[in-house]
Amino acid sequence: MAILTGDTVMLIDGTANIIVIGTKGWPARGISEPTTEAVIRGPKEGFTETYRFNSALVRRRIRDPRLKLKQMQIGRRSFTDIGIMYIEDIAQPELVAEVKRRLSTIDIDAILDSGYIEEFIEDNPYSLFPQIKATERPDKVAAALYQGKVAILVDNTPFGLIVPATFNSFFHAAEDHYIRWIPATVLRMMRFIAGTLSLITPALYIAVTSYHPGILPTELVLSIAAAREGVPFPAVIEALILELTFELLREAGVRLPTLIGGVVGIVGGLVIGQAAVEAGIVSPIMVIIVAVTAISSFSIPDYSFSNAFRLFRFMLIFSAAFLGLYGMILGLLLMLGHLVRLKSFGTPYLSPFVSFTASDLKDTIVRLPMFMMKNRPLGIANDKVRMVNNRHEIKKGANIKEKEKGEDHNDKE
């Protein structure tokens, strides 16, 4: 096996021991920015598709020696390194137990990318929504690991996965806690409100417009039912016409080169859009519509959640269709029912917002400064106490300076 990866065997007559050199060497990418998860501030690193790039990147911020490597091979023929990284005194015995359990039990020929590993140990594989989060920022796997969380690196891809995920993580994004607290804290309530827009604004137009007109101005509604006089079809086949067309030319975008793509999204949704207008197939309402919960998807940082997004809302689209209102917000309280009973690696998805742990709540919808938030998360960590808060002796400090150099004004004088 030595030999097959790389390394040199070194054979000593008249005596029963192997010497293995270490002497690998392959084609490797260099350190880059990442290319899904970009900031204005912050580190400027990502994940490569080396194995040992990847943990020397955590452990350069982590320079603990309570920070493990537990490092396994998975795979019966591609033998892909797997590392497990936790802090010891952080992290709980029973979670990172788990991680190895559940690990250990894989039995298939290769595993090529990290979203092998993440369908074979998440607690649900039938959720829409991701248990697992998946980030190519080495700072952000440092972030959970002081949290307690436990990351797994895997070789051959730049994606480390982090567990325990929670609904409220998936809204965060990279630089909130890079940024002053009061500006991360209003983006990151306009994440949490685009999201209910990307999720219900399509419904619920097409429940209110079909069902429900008169729980709207009268100005209003006059001016829906001229935007829609001559579209010979009701408001979800609109709705199905421009989301799937959207949808379409997303893919597509993904797809091409990356200087195309942006090209053909933008003129493939103005020209299409215009020309179906123009044509009575859709209204200019339903168009904005779409648009606004196109952008608000964008907003969610996430892919593998807004994901889950962009499906949901195809669900509410005919729920909404069928009963209006009423099956809409059904629609809601069963996805709000199955998130309740949804768990990733013990912990409920629904953290802390269920729990109603008081000191967990100050970095979720909103961040409050760092000053303020001594415990780490106290349903997922061993080590409660994250900092001792010197705030109120850093401004004593600051108020005997200003002191000292008043008292030395009144003397010059």
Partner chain sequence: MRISKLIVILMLCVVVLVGCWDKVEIEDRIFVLGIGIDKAKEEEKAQPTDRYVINFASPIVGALKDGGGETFSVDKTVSSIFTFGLNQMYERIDKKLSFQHTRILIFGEDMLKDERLFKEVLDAVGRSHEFHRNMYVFAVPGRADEVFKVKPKYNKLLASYVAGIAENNLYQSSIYKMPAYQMYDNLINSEGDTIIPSLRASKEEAKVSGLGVIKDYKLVGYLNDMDSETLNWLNNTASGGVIEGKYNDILIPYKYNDFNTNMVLDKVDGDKIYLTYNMVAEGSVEEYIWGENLMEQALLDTLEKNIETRIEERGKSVVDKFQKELKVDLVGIAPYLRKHHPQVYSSIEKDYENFFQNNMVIKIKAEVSIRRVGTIE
The other form holds:
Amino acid sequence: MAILTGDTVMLIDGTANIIVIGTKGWPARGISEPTTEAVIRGPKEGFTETYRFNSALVRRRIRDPRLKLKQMQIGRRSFTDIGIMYIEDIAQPELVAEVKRRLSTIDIDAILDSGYIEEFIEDNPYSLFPQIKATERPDKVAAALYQGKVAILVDNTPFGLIVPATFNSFFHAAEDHYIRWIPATVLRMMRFIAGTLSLITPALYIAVTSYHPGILPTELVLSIAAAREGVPFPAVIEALILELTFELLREAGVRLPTLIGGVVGIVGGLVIGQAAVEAGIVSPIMVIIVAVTAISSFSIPDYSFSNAFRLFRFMLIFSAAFLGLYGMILGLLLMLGHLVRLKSFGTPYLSPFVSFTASDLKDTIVRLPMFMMKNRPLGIANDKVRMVNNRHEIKKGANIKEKEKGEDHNDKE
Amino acid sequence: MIRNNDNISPYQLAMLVIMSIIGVGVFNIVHVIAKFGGNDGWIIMTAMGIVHIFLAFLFIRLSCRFPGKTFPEYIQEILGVVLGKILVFAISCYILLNLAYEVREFTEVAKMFLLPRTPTEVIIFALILVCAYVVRGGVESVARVVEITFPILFIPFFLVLIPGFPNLDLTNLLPVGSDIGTKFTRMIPHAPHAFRGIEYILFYIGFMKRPQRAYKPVAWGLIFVTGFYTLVSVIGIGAFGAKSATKAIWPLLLYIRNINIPGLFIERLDGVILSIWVITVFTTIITGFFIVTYSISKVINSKEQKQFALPLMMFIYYLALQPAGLAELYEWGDWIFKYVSSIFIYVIPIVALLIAAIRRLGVKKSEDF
Amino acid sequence: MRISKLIVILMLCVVVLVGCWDKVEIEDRIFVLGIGIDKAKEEEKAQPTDRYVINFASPIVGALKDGGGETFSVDKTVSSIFTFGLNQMYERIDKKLSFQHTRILIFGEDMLKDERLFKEVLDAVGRSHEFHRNMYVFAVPGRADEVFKVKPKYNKLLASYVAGIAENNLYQSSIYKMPAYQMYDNLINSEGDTIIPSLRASKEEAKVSGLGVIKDYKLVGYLNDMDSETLNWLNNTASGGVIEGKYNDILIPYKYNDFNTNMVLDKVDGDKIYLTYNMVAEGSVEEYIWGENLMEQALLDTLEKNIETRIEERGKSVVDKFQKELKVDLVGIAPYLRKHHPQVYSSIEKDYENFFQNNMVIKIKAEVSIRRVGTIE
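I've shown you the form predicted on its own. Could you give me the structure of the form predicted in complex with the partner chain?
Full assembly next; the chain just shown is listed first.
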């Protein structure tokens, strides 16, 4: 029986016992580039479905004996391997205990993906915003562990979980720390702007055109009015038609094989871009608005986070259609009120923007150079100091000096 | 389970101070200053701001005697349970009235500029519903909202003021300091109009771990408020002259409406500024509203303040709908701020401090300044 | 608790579905860009109570896009009260009027001569939340509706054409720019005195020429183009223009691009007040006569002197006009005294008008510098 399942049996002459050696091998997907979080600069390894590979990938990045991997099995029938990873003296013991406690309360027959776990241990499962970060990248997990966070690896899925996750961290891409800090900062700012745009653009358009045309320049107002002439629907309906079409296209494109996916794009582009405008169902300006929204929403790095933005966008569209600019602001304030109440494993979701210390703001909307970020983020990490090294020492110790002009002269003489 | 800590940091306290004082009156304050202080209004404003900083220090002195306790808790020690509860209840009623005033004033403006045909009820209801949602989150939630809205509010606000600078004529502020004595005496009864909301400090200090550390943030908060009011009155009076600024009900709004930025996506800024106004009103209401729910929960000896948010919201709603129009509202406001506010802002805290000192209650001396 | 939450959500849904009270789609609005107000003549009155004739200029959106036909339309309405006139339009159009983009406000001469009507309109426009006060105000010698018959050549819209002319005062100071907020400030601070640039209309163009002087909410007279420029100098609002100078009987245009004026109180002597306007102009000469050399300091010095005396003469004549003819202080003396010499001002405040006419001795001192002479010597 053991041989049939792939184990090796060792029979030793003279002994009554047989040694069964676990040499099961099974077809596993090799380590390949992560599909959802691609980078240009940086490691191209991604997690696979095999739990052991994944823990090894993280371990390779943290050769610290204090890196702990606590293993447990969840699922009454599936007995899925779950690993809790943290660095002992950086992660707060309360956080680790809390993660363990929450995991141990899960009682289900099978765990098929880390998504199952996520739903069980989230602080507020009714919220639109994900409070746990799922990632395919071992370097991201390692970076999070170094910050004092806790990672949860689940067998049979390439997505590991990182807790606590904050609003801020969902705007960060792995690459931000690998490219030079100035472009990284600019890119991050762009991402935040894109996030805002994807949230408010359609709502703002509706509020302005159907409630307060007074705030736009006269020429723009006239050209919008001219473009909308003959469109049978109010701006809200127009926006909803186009947004829905776009969301459908997006959904269709994700599910279809890549070869057909391209065709969907062409059909969608033609339908939205040309035919609908020419048929007079929507105005060309609305197409621009929806296109801007779509492009902006793609630049949010995290998929489940951008889903939250998608849904809030629709909420804002309704509130703007109902009360104009006032409704839109109230909608945003409601969202803010929700966000401040949200917590991820005891960490305020909006930190470090709330209850902040100045040093934590170095890695938020901006990404300051490495040598300036000497401390780990407060509140999460126990052992604060990340490095003692500073820029001056690097400069001081430099052996290769530029040739000075004075020396040149000396040579000639 | 990791619990809420229900504490506020010094930084959050400063933000609370700023946001609870700067409210719906931002646009109207220049009118008041110009009316009573003339072209020297800004000097009087600065002076009054400094006085109020010292007043706030008295609040802190009082709170320092009872570390770890909030005002509704220790006032029951100072005055006795029954009297203390009555006082706390009275303050809650006064703050409710204050909030209703804010809501109504804002609604009238919103109705005029943004939504002329939307029923007043809907405008009010939508606003206070959102406020109640935030207040249900407790002091942490309020403090965080305030903390985040601070940059969202003031950065655009200052940016919006800049393009109007070419319209400024600072010679309108001249002559400086003529007849300043009478202007001062005319202005002083209206001080609570500008600085109402300062009494909220008394409540919020109690949520700090160490109230002794409140001096700095409170001072900074009030310096910011004073600076802001001074700037706004310099701009308002500088742009129009005291006479014109008195004529307009919301001079600052007028100032912004006169700006025309050609070639930008937004040509006129009044939409922006009214949106900003929604946020100021929102923050003022949540800071006050939380105090009311909290105080009521202390009066009834209930542990949670959450459940009071929705019922009390109805009171605000009802009170806000009482005045017939803007004229009546402002008359009410004048009366409330001149007499009632003065009692709650100046008289009660000082009397409480005196009684506490005479009865030698609480910790006598705060060790560090 | 859960049920109450559900009720709240249901109520919200209902309200949202019923709501949208203020929604007016952008294509259902008519953006009135220009308003002209006249006093109604007897033959124009539909009812005996009618007092105003109001003209609206608003763009025809469809024509703007396609480029054919009339690009703006002018509607005329007669009414007894200004706001009635605005609302009466709804009986004739299927859209909603919007005044948020109004750029020009034009008064006919009759309006400005009738204090009551002028004050009524001032109040209506000042009180309205829709009108933006950065629109430009003009007075028309004659009737305002003449302007609305103009079909501008270079602009599709009448209002932006006229507003564009007002903004040209950056290059030509004879155009006096008067945004509504400034007019209101003047009227409030001086209790009824202001100037309003005047607009003359012909078939294809409108022309800003000179300005009307309002005293105690009544039109008392006009100034011509040149005086209008001079007034810009006196009030320190000039920013560019050309002055003619003379050298050896050759007329030379002096182009200034910076003109600063400040006022100084020289002395108070008994009941006389001595004031000086110091004017400093900076600019270039870019026309002389072919074949002659302009790059000579001596020549330029003489020329500067010549221009200076010209400025002084013109300034003096305008100040005299205000003192003797129009009898109203719109040359900025009262605000100057109030701000910088409050004691002096308070002593003469009561009888200021009389004092201004008789007891003020005003001197003008100009300092002109020619910085450049163009690209040839």
